[in-house]
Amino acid sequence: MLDRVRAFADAEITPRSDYFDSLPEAPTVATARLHEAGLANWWIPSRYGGIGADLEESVDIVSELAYGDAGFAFGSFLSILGTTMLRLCGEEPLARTHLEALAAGGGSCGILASEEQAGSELGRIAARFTHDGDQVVISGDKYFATNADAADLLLAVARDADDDADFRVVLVPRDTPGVEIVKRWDMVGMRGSATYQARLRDCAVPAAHVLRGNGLRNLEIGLNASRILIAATAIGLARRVRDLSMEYAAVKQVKGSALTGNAVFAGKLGQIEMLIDVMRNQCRAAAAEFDRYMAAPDPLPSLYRTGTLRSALAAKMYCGQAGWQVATIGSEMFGGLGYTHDHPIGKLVRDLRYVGLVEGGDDVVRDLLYSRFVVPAGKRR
């Protein structure tokens, strides 16, 4: 499968760097071709018609896609956050209906959690839902929602209007009346993905569309998978920086000799290779831990107790920081050219920055690591 993904990236993504950096219309042509190649939503279990790749395999799949374009990779895998919540916390008829549709149609799932005022403090989410007979009605403004416009379904985090402490995840089909896309964000990097500001206004859905359990805990569980794959994009981006540097060094002369023979250059590329290796090892170790949870006959109780995995947080933070080191080394390698739009290295620098920002910036992740894993167990929140 990895060979198929690599061949797809070589043919459909890598040669089209400028296109993916142009804020292309979503979904892109390559999105449809990923589905035609039988690779879209590759993690959906075989019992729902998917390939059923595990998260550890997905680390290398995402690395290959991100080598071509990290924005495209991000848009291609981010649905794993929603499908994980749906698979674990949705009633089986609801989960089967939508997971089978995503596997068959190659569609996507948008997550409506982020809000302007709440920021990273998800306990301050203001979106509300009310009960109305056999329906729930949900309203609220959501700030950053990737894939939301073209998604088949949206999973929105909201609180019960009658109980401020009761957070839930509600499945809202994209074509539900009251779903509005306010705007598409003009992102600095990752422009091959499509991220929106969205609004829900009195969106009525069946009560069966409310997922079981606490919505914030459900979101934490799903974020383990997506954070690990966000970290994995840094591996593909770093590999691309390394290879572009080697291509440049083969033709660049320094003091009469090719740059490849320069000891300073060799040291910098050796540093990049070390960082790539450690990033991949950390991502695969975190993914393997998550896979062990998911392999249990009933994984939800254990994941519910655990919530956020330390290994997933460590992968996210480390790859964001290590990736930025690679971006710095790579851009310096090209001198002024590395800070222009005329060379691919400039795009890679912009794309690498997102790893340390999306789904929890470094300060947020540090706080989670401290409050969940450093503070004595009896005093943890």
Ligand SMILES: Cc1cc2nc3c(=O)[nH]c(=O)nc-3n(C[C@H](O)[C@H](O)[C@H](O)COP(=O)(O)OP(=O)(O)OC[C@H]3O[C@@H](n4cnc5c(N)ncnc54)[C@H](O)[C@@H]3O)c2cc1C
Given for the second form:
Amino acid sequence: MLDRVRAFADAEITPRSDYFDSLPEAPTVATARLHEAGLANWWIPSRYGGIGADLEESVDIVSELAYGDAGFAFGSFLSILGTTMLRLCGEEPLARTHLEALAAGGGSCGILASEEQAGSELGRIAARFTHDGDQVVISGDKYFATNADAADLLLAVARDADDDADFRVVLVPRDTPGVEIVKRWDMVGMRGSATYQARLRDCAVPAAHVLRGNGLRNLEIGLNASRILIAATAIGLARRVRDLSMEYAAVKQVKGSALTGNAVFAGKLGQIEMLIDVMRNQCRAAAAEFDRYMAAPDPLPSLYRTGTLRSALAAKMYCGQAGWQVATIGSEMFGGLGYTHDHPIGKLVRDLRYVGLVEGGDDVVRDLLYSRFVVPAGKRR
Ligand SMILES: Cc1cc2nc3c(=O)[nH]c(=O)nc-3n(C[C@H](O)[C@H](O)[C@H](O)COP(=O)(O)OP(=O)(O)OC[C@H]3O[C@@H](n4cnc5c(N)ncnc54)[C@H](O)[C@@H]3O)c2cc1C
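Moving on from the form predicted on its own, kindly provide the form predicted together with this ligand as a structure.
Following is the full complex, with the preceding chain placed first.
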């Protein structure tokens, strides 16, 4: 599987940096090719017709895709957040219908959670749903939603209009009347992915489309998987910086010899290699922990109790910071050329920045680690 992904990235993604950085129309041709290659949505379990790769394998898959283009990787794996919630918290007929369609068609699932006034503080979400016979009707403005335009289905987080404290995740098929794309964001980096501002205007869906359990808790459970894979994009990006540095240093002369033989350069590359190895180990360990939960006959009760995994938070924050160190070394490596659009390092720096921002910036992650794992004395290890 990993060899196939690597071959796919080498052929379809890595040579096309400029194309992915151009905010290409989504889904890209490469998205269709990933599906043709039988690799799209690789984590969907085999009982739904998918390949069924676990999250630990997915760390390496994402690292390979992100080596080619981090935006493409992000757009390709982000559906795991929704499919995890659907698989664990959706009624089986609903989950089966949509997971089978995603496995067979290679489509995507958008997440409509954050709002302009409720980015990290999701408890301030203003989107609401009302009950109307055997339907629910949902309305609200959502600020950032990756893949939302081309998605087959959207999972929207909203509160019950009759009970302010009751948050739910509601499955809204993309073609439901009332789903509007307001605009596509012109992002600084990750331009190979497509993120939108979206609006739900009186979207009526069957009541069975409301997932079981507290919507914010469901989201936390799914975010474990996507946060670990966001962290894994930093591994691929850092590997690319390392390899570009080696190519450059082989031909760059400093004090009469190639830069590869220079002790300062060797020290920088040794530092990068250490960071890559620790990033990879933390992502794999966090993913293995998540996989252990998912391997239970009924994973939901224990994941529902646990919510956010400490290891997933640590992976995302560590990889954001370590990746940024690598980006900084890389940015200096290529001299003046490194500060131009003629060299790919600038794109890698811009792409890397997202790891420490999306699905919780470092302040948010630190706050979560403190409140969930330091304040409760019983959680300290
Ligand atoms: C490329 C991209 C793709 C995205 N895709 C999606 C998507 O598919 N679906 C979706 O729902 N959302 C998506 N988002 C939203 C993203 O995941 C974040 O939730 C959102 O950007 C953060 O919210 P915010 O902008 O309100 O900023 P905030 O997180 O509120 O941060 C603003 C400021 O407040 C500070 N702050 C916030 N909380 C704390 C705290 N607890 N302690 C101290 N300081 C704090 C921060 O440090 C920062 O300075 C995406 C964003 C990007 C950039």
